[in-house]
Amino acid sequence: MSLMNKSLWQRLSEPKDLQSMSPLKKIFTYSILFVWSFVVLFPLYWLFVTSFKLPIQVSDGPFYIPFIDFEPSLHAWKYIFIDLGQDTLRPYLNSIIIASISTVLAVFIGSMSAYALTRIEYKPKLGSIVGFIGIVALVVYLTVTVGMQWQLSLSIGVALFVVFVLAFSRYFTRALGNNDILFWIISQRIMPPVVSVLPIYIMFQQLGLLDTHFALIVTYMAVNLPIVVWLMRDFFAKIPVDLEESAMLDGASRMRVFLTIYLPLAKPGLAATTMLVLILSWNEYLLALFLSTADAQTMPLMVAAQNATRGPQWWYMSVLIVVMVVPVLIAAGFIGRLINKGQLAGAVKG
């Protein structure tokens, strides 16, 4: 085969060189990418357009482009922001407060544990753990079945545990390692919220904390902790141990090492984790449904509430969904810039 006389098929299917794509591959690639862009963006476009429609324009069948095949109206935006006013603002603020505080707490506490699990060796004794579980079971048995007052059974349990550890701890030889702790923490994420939400609901009800920011913040934080530990551990593991040892010799405490060396160096990982946790708590629906009714109601609940007895109010929903996506997009823009910044170059060697 001569290099000069390529057939049409060859010209289409073979690349000019290793670095570029053949024309056929190019057409294939771009057409799929554009089709998927349409799949991804069209629902959002439709929501955006619907938010400017009058009810009649929705029910009379599809209209696609504002000003061309329908006259856009601001009635839905006006209803949501002016007529409802406070009723929109409150869930919006609730969502912002709950999502941001719970994210910051989860990321901070989770990172702390992730750092500890990457760099410090823990050896909880199997015996102590078994003892602890046994004593918890005893306390539950005493309270529930025997009917003892919970304060009393709890103090018995604590006392027993202290005695147990003091008496037997030196006989325990089998110990768990960091990987076991990590697995224990991560496995909590497998638990469907619907399993834990009933007891949490009852717990907050007893404490009188239902429908408060506190309840949702604490719950979201707990639910997202395992993810933070899981993701951050990989990022911390990439930071050279030498840096930590050097800092400790220079006189830094572990907390200081964590705050001034590990957190800044894991910035890309922190950003990615924060982004994910923020999105998860911002959009969360089920837990909010159980734990908030009015005062602490979040945006997903407000969106769902537009499915009124008169049938779904598409135009109002669209406004709310668009309004909900905007802050996430802005946050993603800011946080995304941090993700791609490599920090570790130059840490060690040449």
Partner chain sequence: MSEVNQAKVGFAQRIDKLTPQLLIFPTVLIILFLAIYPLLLSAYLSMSRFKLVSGGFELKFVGIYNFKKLFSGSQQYHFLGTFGELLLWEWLIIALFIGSFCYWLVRYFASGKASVIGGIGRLITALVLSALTLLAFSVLNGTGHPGSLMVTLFYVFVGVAIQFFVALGLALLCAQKIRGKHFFRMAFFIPIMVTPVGIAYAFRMLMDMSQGPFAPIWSMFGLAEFSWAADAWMARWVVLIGDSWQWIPFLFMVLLAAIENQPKEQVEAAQLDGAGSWRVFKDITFPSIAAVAATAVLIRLIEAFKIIDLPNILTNGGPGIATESMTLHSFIAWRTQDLGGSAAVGYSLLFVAVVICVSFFNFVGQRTVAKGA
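Rigid core here is just the name for the largest C-alpha set that superposes within 1.5 Å across the two forms. Note that the structure is predicted; figures quoted are calculated from it, not measured. Residue numbers count along the first chain shown, from 1. What changes on going to the form predicted on its own:
After superposing the rigid core, the C-alpha of T212 moves by less than 2 Å between the two forms. When two forms of a protein are overlaid on their rigid core, residues whose CA moves 2 Å or more are considered shifted, and F172 is one of them between the two forms. Core-superposed comparison between the two forms: the Cα of I65 travels less than 2 Å.
Previous: the form predicted together with the partner chain; requested now: the form predicted on its own:
No partners, no molecules, just the chain.
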């Protein structure tokens, strides 16, 4: 009997070959995956089901299974896409345009910055930085308090900074390094966005750019740049310097090295960073709330607008959130394929 039990235990705990899992390990692994998949997918299922409920069904719930717990209805879908019509399509297109363009710009500019901070040693003079901050404060004072045209105050600031650097930079001895620059970059994300949103609002108000795609694209790009720099710097640092030196000996410029060597080799990191920045831009609410009203309104604002005087209208919110998830899922599938291809290519090259 003990031999039979031992044989059974061996069959359950030992894999058939080196490339497969034992039955017990397979059961344990798939059980964990099933539970985690349920945790992740159930909120999406709940949203999808709620989008087909009437208000009274949402109030009398919970009902989870269509045609068994409740009779599904297209009431919410009809209201969002037919009754509202253009009021739904405009924020949807705005989100696609603003999120995609700001993501591309943030990833490209941030990747170039990460490459520069990885391979080039910078030593900006501390005195020049302090002088620049003082001149920026002067420009803001002239524009906001004195009422000077921003074009004139900006021209005065540029001229003063050039004169300041030419006249006093040689007297400055203390300089910062790349690590100081990186810390300053990430500190922009440490600071709560609500602290900077009011100055950003005033700036675009003075420029006459409130409620425009340009204002949101530039702001989203600036907010997400620190994340791109920090993530891509780690990927670029792992690329051997010998590849860059060999290419530059053959006459390649730094831009060509960046485009033809660093970006292709860092494709998995580039794809993952792009996906993260796209999600952050797609779901951004606070900046869109301050910088847009009607023309540049995005989907998060429209979802929040469904919280009416009688309470949250979950059926309308569910429809909007379901259609919001679709572009992100498509992008995630496409970018996920790029990540897998990049990892396989790196494995083959190695």
